[in-house]
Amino acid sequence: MPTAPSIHQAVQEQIEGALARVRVRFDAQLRCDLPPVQRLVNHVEHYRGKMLRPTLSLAAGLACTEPPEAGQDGHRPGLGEGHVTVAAVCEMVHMATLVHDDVLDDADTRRRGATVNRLHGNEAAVILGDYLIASAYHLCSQLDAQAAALLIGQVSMSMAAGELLQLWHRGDHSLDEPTYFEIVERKTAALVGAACRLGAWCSGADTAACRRMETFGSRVGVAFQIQDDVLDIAGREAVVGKSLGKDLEKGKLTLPLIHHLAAVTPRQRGRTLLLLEDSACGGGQRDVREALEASGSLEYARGVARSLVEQGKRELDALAESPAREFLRSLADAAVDRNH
């Protein structure tokens, strides 16, 4: 959560209070009477980091809450049980993807700690991810209306399809930007957009406002993923807190590399492709980073991320002016102005 100026203080305090309720709801939903399962569930608590999706969902809910009528005491309705539930659901689905991603990437570190697959093996990690997804659907189905469960089901399918598309293109050095964005919009942005939409929906926002919030979240989600891709190449593991260089090692082309391979001369492209072969074997990653810096491709990716954030923030212009709306703007900026 970004450091908030005084105008945001009340919003931040309200969201932090709601996030505490989200954690309680999350833990209660996952509780299991089987000690081995509960130990795995307890380990997932260490995966909690920025809690971007629940924070965006709660902030969207506040931003879409109707302002008080003239003459009232200025009290704004708080975040209800529905907001807490959808925020917990979105975080649960996200956690499931992290557990599964660590298996796909053979990652050893997450949030500066050992991954589930490193400690307990791939089989346990895969089933734990399934347990998280099933728990999310069960929790979401407890809401009075089916709209949230239907959206989460659709988004989960989209995320899986995006992951499969990325797997299909592993090692594909001709991957283009449109295909990259198709992957990211499905794999990452869909859930962030859904989190914002569900927060607005729980506040009774109309269809147009819910769509604007979803578009805002989707743009921020793509920007967030681009920044993650940049950090995977140029970040420091001690700062980022997870295994880095996995995209290069697994042959996943991300935006900086796609731009670099398209922008440089054929000779430079051939040299970079040789470096990528070394990276797949665990070496040459520093040389790849230096090549991307020299071609301006890392800065290009950062610029695309910043542009997407600005597009997302314009979706908020139709909302009534409020501290919650400005807090959402600051959250969007924080998605790309980060080093972890």
Contents of the next structure:
There are 2 protein chains.
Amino acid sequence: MPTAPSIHQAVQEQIEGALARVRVRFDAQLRCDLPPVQRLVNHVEHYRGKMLRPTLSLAAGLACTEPPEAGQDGHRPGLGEGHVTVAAVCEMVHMATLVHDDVLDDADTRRRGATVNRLHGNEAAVILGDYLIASAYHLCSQLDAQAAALLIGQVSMSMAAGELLQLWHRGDHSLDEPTYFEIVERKTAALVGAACRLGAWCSGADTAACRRMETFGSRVGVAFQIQDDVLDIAGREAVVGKSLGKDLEKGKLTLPLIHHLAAVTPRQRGRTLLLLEDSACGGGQRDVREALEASGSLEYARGVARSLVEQGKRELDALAESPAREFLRSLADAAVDRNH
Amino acid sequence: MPTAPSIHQAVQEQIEGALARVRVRFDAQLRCDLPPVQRLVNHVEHYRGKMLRPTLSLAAGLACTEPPEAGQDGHRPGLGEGHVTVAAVCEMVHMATLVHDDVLDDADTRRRGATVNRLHGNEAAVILGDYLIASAYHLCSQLDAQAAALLIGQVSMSMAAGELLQLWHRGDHSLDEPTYFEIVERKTAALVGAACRLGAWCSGADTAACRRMETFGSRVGVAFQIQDDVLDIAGREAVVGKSLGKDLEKGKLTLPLIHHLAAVTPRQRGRTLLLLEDSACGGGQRDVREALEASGSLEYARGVARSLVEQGKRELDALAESPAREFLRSLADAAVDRNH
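For comparison with the form predicted alone, would you give the structure of this protein in the form predicted in complex with a further copy of the same chain?
Up next: the whole complex, starting with the chain shown before.
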């Protein structure tokens, strides 16, 4: 669970309890009677790290629960089976993309362990990702709620379309900010938005509240991705716990670089483009970082992420005041105030 | 559409008409506002070949439709929107696996054209497969029918599990028949069974009839896969229209080889295993074919496929006699009586 100030211990404990149920639901859904499949499933269960999407989903569910009526003092609004299911579904969709992303990025490390593709080959990783996404849909269908199924289907289409757009622009040094945001909105933000929307929906929130929670999640999702992009350039592998420098190596332009290439002199631009060529061969990443620091581009990206978090938090203003709402705010802050 | 004797022209025409609607639904569901994504989608639309699953689904739907009541003479039982949707969903799930299979098999040719992985790289093919499977679930959710969504989710899990089991046994020269059938049941037969079941279900068939149609489809699906395996060894690339010899090259033991290795003398077994080693490097495939012909193993596999088709057809006996039922029988025959 993302670290957040523990002012609201009761909410945190409630969410921790629900996350334990999410893990049980998750593992039960993936169980397979074929030992070679179960071995791979056991491996990816170790991928579970921050559980950002389930945590946001559950917190959104709590924040949208009606406060106890008078006379029901001490009644603690509950997180039902629906909340646990949608949280597990969102994490499973996310995990499927992690497994396929690691194939695309040729990554060796994830959550401080070897990736599936590293240990079992690209082929196993591709099919395991398919198994995970199929399991997510199967679990989602258990809700018997068309709105949820359509949203998860739509979001998964959007995620793949975003990835394809990113792939199309690989090595494109003239990628602009609007296209970058288009990619991130689809690839990352759509699922975080859906996680928040579905959490609210399970609490019976009305359409307007569901939409606000989705916008909140979407803004936080973009901010989270920008922070990931910053860490890929400026983070320390031992702290972040996964292979870094992969964006540069794979020719993916992210916000700090887009800003840098647009902001510097033509001469410096030429120099950075040469550094990027080195990075594509696995070298020169430290020089890229220093160039981005010098042009203030890492700071710029952090500022954009921070501003998105503030926009997201404003969507919560219409909700009744509650510890869960404050917890959502602190989760939003934690999306950018992190070094892993 | 698979070739079948045109005794039942009216049924064929009705199904051809519905298949045209399936193609429209299929293309509409995949449409994407991002040009690089739409370009890839246009490419895989050319993969549509036999349309076996939609055809079976529609024929099963017709065969399970109540006959017209007395006085309603001339009334032709219709195929509704539901039939068209489930047929498109099954074809989309199938196409997603084709795209990923071509990555796993490193195949260059499909339906006489270049594969996505060959033209656009493995990465684009992996994500495009994800886009297709997400689209299938999104389309399935439009039915608002939990039973259909659960079945499609379950079948997709089963397909991935079957593929993983197959991968696990790659290069395993002691693979036995039960494991081979376990793989084929999950990888291929489950979806063909589901296509038939969902077609029947859309016509309001009762549980027993749905189950019979599923068994019919599953038997035909296994037979179809065996025929594919036979063609991979004994077919002619120009006729089949895709890269052949891939099973041998990838160390996949299929029914003819399993039979051969169990049936021949230890000395011949040793000789064949050496040929398999050559095949893994792309050579010696003609010698393997000749060895399998000599031991009667291709004939054995064809016989098993033929017997599965007969088993499947017996499931249709409980249905009311109709041209659609006869058409289903001829589709079952066509699954094994084909050279492409």
